[in-house]
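A single chain comes next, written as structure tokens; it is the form predicted alone.
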Amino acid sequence: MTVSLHSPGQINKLQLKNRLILAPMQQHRGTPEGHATDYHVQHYGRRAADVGLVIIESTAVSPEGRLYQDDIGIYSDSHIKPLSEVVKAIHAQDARAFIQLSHGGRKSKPLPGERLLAPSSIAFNDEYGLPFAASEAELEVLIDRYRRAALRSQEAGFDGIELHAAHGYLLHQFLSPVANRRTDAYGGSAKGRLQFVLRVATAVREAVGPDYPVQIRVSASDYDPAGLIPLQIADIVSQLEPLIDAVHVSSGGITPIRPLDVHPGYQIPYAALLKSNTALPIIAVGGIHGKALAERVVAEQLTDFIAIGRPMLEEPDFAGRLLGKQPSSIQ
């Protein structure tokens, strides 16, 4: 059977009406306390109409882990009601809603008095400053933060969760030898560096149950000779496979090093490699904005879903035009 952008898809037992996903992108409109607002209700509701799934922006599991001080969070029960209004707006457009659970680690913007935590005391750059190497006791607290955030996500009505282990944030930091120089059980080898992510995924899965979708976003390449490469990420995914339901494939972010060549679909080879190494559904992202390219990579089963970010910030109806529902110049 030929698959197209219009074809229904599935993550765990959740049915999606098509293969298009709104990628998570920060809106910088949270309250000082990390609450979502009417802006988020309008923003996500407006963009949900023609996609099968909306993944809302990085949502902090802990106050010191916000990527920016105007981020939204889900680290207290007071966050549940505002986020539930966002979910209702997405559901009103016949789309499903995932929340991206995140902690920035050494790339956080903590408030005065909050600790900048990371696997090791290695700075991302001068702007962020030198983090504290998290103690094992602090890591236990963070694992519980993810667990509680997962339960709150369910209570808010989200249809699933994405664990943010890409772009140089905390979970990615534990995976990468660039940022993780620990010598305890959470470092020292590829197996050790996986342990924190494995424990977070286990805690989340145990909290939400086997039928609730949990996916992970990964950076397939660190773009650094000392960092992770796609085959290593494929091995990490294979070890996480019993706990997750899909993989959202991005790249970079563990250091300021950027890819040398960013062209339409430049991350598709990473998605295709991971798809060839796992039975899990794969989400590709990164400049897949042309109809012909998007249809081809889905039809050729290089990926299962296409995530679109920036074009939908600028043009809320972009997905509808990509699907041919409106007159379009998108090729």
Ligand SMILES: Cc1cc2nc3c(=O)[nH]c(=O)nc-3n(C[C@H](O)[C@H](O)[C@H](O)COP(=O)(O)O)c2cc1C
Given for the second form:
Amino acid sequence: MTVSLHSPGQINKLQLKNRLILAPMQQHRGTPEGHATDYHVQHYGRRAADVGLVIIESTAVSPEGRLYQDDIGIYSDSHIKPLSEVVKAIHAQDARAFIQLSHGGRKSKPLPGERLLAPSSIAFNDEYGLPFAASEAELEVLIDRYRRAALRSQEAGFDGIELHAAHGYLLHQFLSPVANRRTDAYGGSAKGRLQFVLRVATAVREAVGPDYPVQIRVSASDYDPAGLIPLQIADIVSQLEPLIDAVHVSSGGITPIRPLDVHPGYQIPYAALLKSNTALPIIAVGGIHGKALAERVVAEQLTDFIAIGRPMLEEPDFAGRLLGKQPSSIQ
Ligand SMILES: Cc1cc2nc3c(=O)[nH]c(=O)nc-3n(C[C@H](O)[C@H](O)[C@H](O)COP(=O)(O)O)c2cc1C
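Cool, the form predicted alone is there; where's the form predicted in complex with this ligand?
Whole complex next, starting from this chain.
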């Protein structure tokens, strides 16, 4: 069967009208209390028409876990109603809507009086400062934060959840030996480092039920000799497979070390590697902005879906051009 960008797709039981996804991108427009506003309704509604799925930006499960103080959150029931307006605007364009649930860990921007929490007391850099190693009691609270955020996501009408375990934020910090030096059940070995993510994914799955889509965004490489490599991430994905429905493949962010060669589609080999190791649908992202490249990687089944980020900010109809809906100069 030939697959194209136009082919319908599926995550868990959810049907998506095509293979294009709006990548999660923070808008820095949350209110001081972390609420979405009419800005988000307009922004996401305007970009939903041509994609099968919109993944809304990093949304904090806990106030101290906001990546920036102007992030939106879903740590209180009062966040549900404004987010439900965003969902309605996306559904009105015949797209589905996922929310990206996130906690920044050592890369958070807590307010004075809030704790900078991480697996271990190791700073990302001077800008963020030294985090507290979360106690086991604090980890139980965090797991419950994810559980409650998942229930609120369902209540707001989202069609699914993406757990943000990429870019060096809390879940990624637990997975990576660069940031996790714990000696308790949540560290010490690859198995221990997976425990927190397993517990979060289990809590979320139990909260939302078996048929509700839950996917994970991972960084396939830490770009750090002491960090994770793609084969280790493939192993982590295999162990999470009973709990999740799709994998969104990014890279980097656990340290300030950046990839040496960032060319169009540079993360596609990671997506392809993970795809060859799992039956789960895969989402590739990162500079996949050319029509020929996007069509080829889907047709060759190196990935199941393509997420598009930055061009959709500048040009809300960009996905439509990739689909050939408007005359296109995209090669
Ligand atoms: C302004 C901006 C905000 C972003 N915010 C998020 C975010 O909230 N969560 C996330 O996982 N990635 C975030 N990203 C990364 C994008 O989802 C995407 O992976 C990246 O932009 C590469 O895709 P692209 O080359 O199509 O832009 C952001 C990127 C940009 C440019």
